[in-house]
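Next up: a single chain in structure tokens, the form predicted on its own.
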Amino acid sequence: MSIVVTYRFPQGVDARKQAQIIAVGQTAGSWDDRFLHRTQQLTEHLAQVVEVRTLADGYHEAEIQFPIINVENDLASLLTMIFGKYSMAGAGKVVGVQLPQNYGTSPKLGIKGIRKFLGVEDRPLIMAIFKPALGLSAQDHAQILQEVGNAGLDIIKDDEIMADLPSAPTALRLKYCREVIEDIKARTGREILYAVNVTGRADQLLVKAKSLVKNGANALLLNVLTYGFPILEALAADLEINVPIFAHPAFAGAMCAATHTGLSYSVVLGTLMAHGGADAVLYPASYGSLPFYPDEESKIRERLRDRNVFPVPSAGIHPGIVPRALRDYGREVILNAGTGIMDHPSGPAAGVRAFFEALERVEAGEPFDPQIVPASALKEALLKWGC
């Protein structure tokens, strides 16, 4: 059983010769006359350069495959192995992890465990965020909750630059959120997600989590690439931790949005975090309002589902996009909505009804031309944020 890795090299660069340096620097090393006792065991933790091709574009792929024997079966060592060192050698991307399918993680619930919780199979998933970010007090996320719970929404999450901040701290927030929870299950039967920011120090945040979830949290969000994959790996494994997480992207463009260097956003939103034991990962849609790339969030789409994590496509999302996500990814999605939702003209009520309208407005294949749709909270929002 092995690891195989895709490395992308520039024009310029003898791909051949680096992937041999990768292949021996990132592995066993080479050895001299003081070891050729040891010959075949260290040959056995050494990688193999598989395959370099050149592409079409002039750049250059190399295939290594790593002996899974160099590591623990979690995602610090692998990084480590694969990119440690060599990430400051220059020029050269990570752009392809193969794995095992039971290398890692595995989300405790994902796409059947959130759908089978809220009650909800035959549809996407709606979600929002709090808005704005920062400045409202526990109490205003309770109401905002209030109206966008009874007009409809699945699930709604902090805004991930919110922390455990004296103006709302985190646990009066889930106070408040809970009681609206409660209130609407009581009137309706419907269950809503509310996915908190679990934030802090790492000798505080596996507490914190705990903590939570006892006190009523049925979900939780977590900045993984700012705490790290073994924060996100923790909360996967801890069995008190029986709710689903939410994994935001927040500094994947650090690591990903250069050329030449870093690891591919499929590797890191889709690879890494599928195996890091994440439930739903959030990340940029190519026709929202960050610069993202359509092959990117097809990877990122299927390597997610590969393994039963849902994909969230997100960032500029509004009603308008509906019938493109539903062209993309079908029912097995969750559509999340920030200002798409809570800065509708009508109030982020009509925002959440304005996305079930536009459902149903895609199931019965009808056009979404706002001359055409009639007066509606739908209608309203393709005229701000158009089709």
The other form holds:
There are 2 protein chains.
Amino acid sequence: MSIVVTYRFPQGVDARKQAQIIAVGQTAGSWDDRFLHRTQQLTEHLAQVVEVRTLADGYHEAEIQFPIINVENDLASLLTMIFGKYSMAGAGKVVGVQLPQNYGTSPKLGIKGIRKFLGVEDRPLIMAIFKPALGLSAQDHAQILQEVGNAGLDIIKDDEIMADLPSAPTALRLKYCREVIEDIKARTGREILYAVNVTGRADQLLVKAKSLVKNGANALLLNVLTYGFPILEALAADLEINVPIFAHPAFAGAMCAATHTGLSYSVVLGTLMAHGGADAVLYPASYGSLPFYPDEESKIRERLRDRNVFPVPSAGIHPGIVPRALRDYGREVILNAGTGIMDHPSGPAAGVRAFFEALERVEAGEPFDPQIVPASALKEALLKWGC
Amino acid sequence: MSIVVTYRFPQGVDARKQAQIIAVGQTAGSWDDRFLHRTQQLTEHLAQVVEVRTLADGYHEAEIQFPIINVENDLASLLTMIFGKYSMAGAGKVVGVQLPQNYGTSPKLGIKGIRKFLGVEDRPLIMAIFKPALGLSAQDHAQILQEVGNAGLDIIKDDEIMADLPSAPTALRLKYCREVIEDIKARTGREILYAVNVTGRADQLLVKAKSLVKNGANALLLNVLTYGFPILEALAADLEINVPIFAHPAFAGAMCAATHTGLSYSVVLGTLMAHGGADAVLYPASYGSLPFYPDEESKIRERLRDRNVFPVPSAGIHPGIVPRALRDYGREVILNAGTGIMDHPSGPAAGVRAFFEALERVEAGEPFDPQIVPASALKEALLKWGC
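Compare with the form predicted on its own: the form predicted together with a further copy of the same chain:
Whole complex next, starting from this chain.
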């Protein structure tokens, strides 16, 4: 049982030398004759360079195998070991992390649990984001939820910027939205998940999360990268938090957007999120509004699904991308739209309807050309956002 | 009261347009005629572009002022707002964050408290790191501490990679090292700070930190960037944690090393650490073993001292750099050496003595040329590591 990490170096870097520096420097850290009497204890902790290769594009890759006894079966001690001090050493990027299947934390619900809760097994799920991000009151949130919920929405989440603010306190947002969710359930039998953004200092956040769940929160949203993997892991391990955790990628670019430093998006938003206990993970879709590579997106998708975690391609999603999304993802996906629902020309409810019309049209094999699509919420969406 | 953030963009980026995208996209997020009835609530939350300028090197800088009502007086909600989604938008780096003086968390002890505890007011403090990083037992730690403690060391810390491992459990490291600290205090009256690495899932870490302090830990080490600012803030706010928190920069390169993305080192290791409640902050010295810019180092130094936080230049520190360090820092600094003490040719105790000899030599205005320095621990250090 070990951990294999792939580091990528640009041309001109002596990758073999760097690999050796990592294998020693990120484990024993110091190694000379004085430690001969401790040789066995030290070698147990030393990493091994498995392979150093040069790729067709001139980049070098080094695979390094770390002993599992160096870490605590969590992500923070893992990151400190594989890239703590070395992250500051110059050009070198973590592009792959292979962990034992049972490493870290598993989602409590994941794909299966979320589908079971919603009672929807046979189609992609449709998710919206409250917009505008800031400036809505708690009651405004409930009013919007009523519109989109009655239109058939499956999941809604707070905007990730919406903290626990006096203008719309978290507990109040939950209170008013909960009433809407219960009303819709009473009238239609349908459940709607509302991922409430849980924020605050670590101690306060953990208490607040329990309190939100006790008060009816049926999902949580966590900005995992600004709040920290140890908080995700704590929520995921807490049996009182018996609701899905939606992991938001805010701040991922700070550690993933550089070519020669940091970690690849698929490591952070795929591998690490999947071993941190997230039930669903949001990340930029390659055909959305943020620059994102299709191969990173597909790696994220696979790594999440491998551990029963729902992939949630996001940012710039609108009804016109549904055919492409279904071609790439099939039905095992949550389609998450912010303005792509909230800014629909005929309002948020029409935004939701446009997504469902898009799903039906793909199912029926019908074309998406806005000139052909009959007058509908979908047609309006296609005319506004294209396809 | 507001927050002013400076974003830097490379040539070719329309900085004015990007600044507007940030000011709206990272606050209200969506803004059109439909929201006219909520104009007042929305505008209260909107950020304002203060200035966009082009620098002599062709880079553009945009200063954006965010309303303080958008955040929770903490770092995670701040980072989510100023750089959450936008971190994924392409080239653009956060190079400055101006916060109100009372924003965030203050250190409980800081420079003044650490000096008072140690009873050392008039010179730089000397700090060591247990090495090798992994492979030492708890008893090995105590044996090393006895050597360096008797030689006059002020502070020692766990290596940041040393988690709570069966080969050297955290509680046992503390137990054995505590005995040494008490023995030295009984014999000499001197205190030694031992910054114990506190690790684990958020819930477990917070409990463990209290338990360590109850069991005699007189300082804590936290890998703030792999464990998260909310954990630093929780420890700093906890009155039971009445010991200094040493913040380690592990993983900083992942978010700071890139030229066009991420955040500058001085923002993360200076501004944010200083407003997160750290008592002392480690960071790479510009004349150390990691690539680091002197102007970033000096910004970090100033921002930490502004809030009574001890600057701890680290990585590749050895006795030969003492003259340069004192020229830059004066006495208000902790000189932190790992191998620069532990790998001294005559052993760790000689490593500590070499630092004190160096301090005296600087004080006396004597040259550091190893050919001139009389036979001593310092001379050996200079012959090994230069000056």
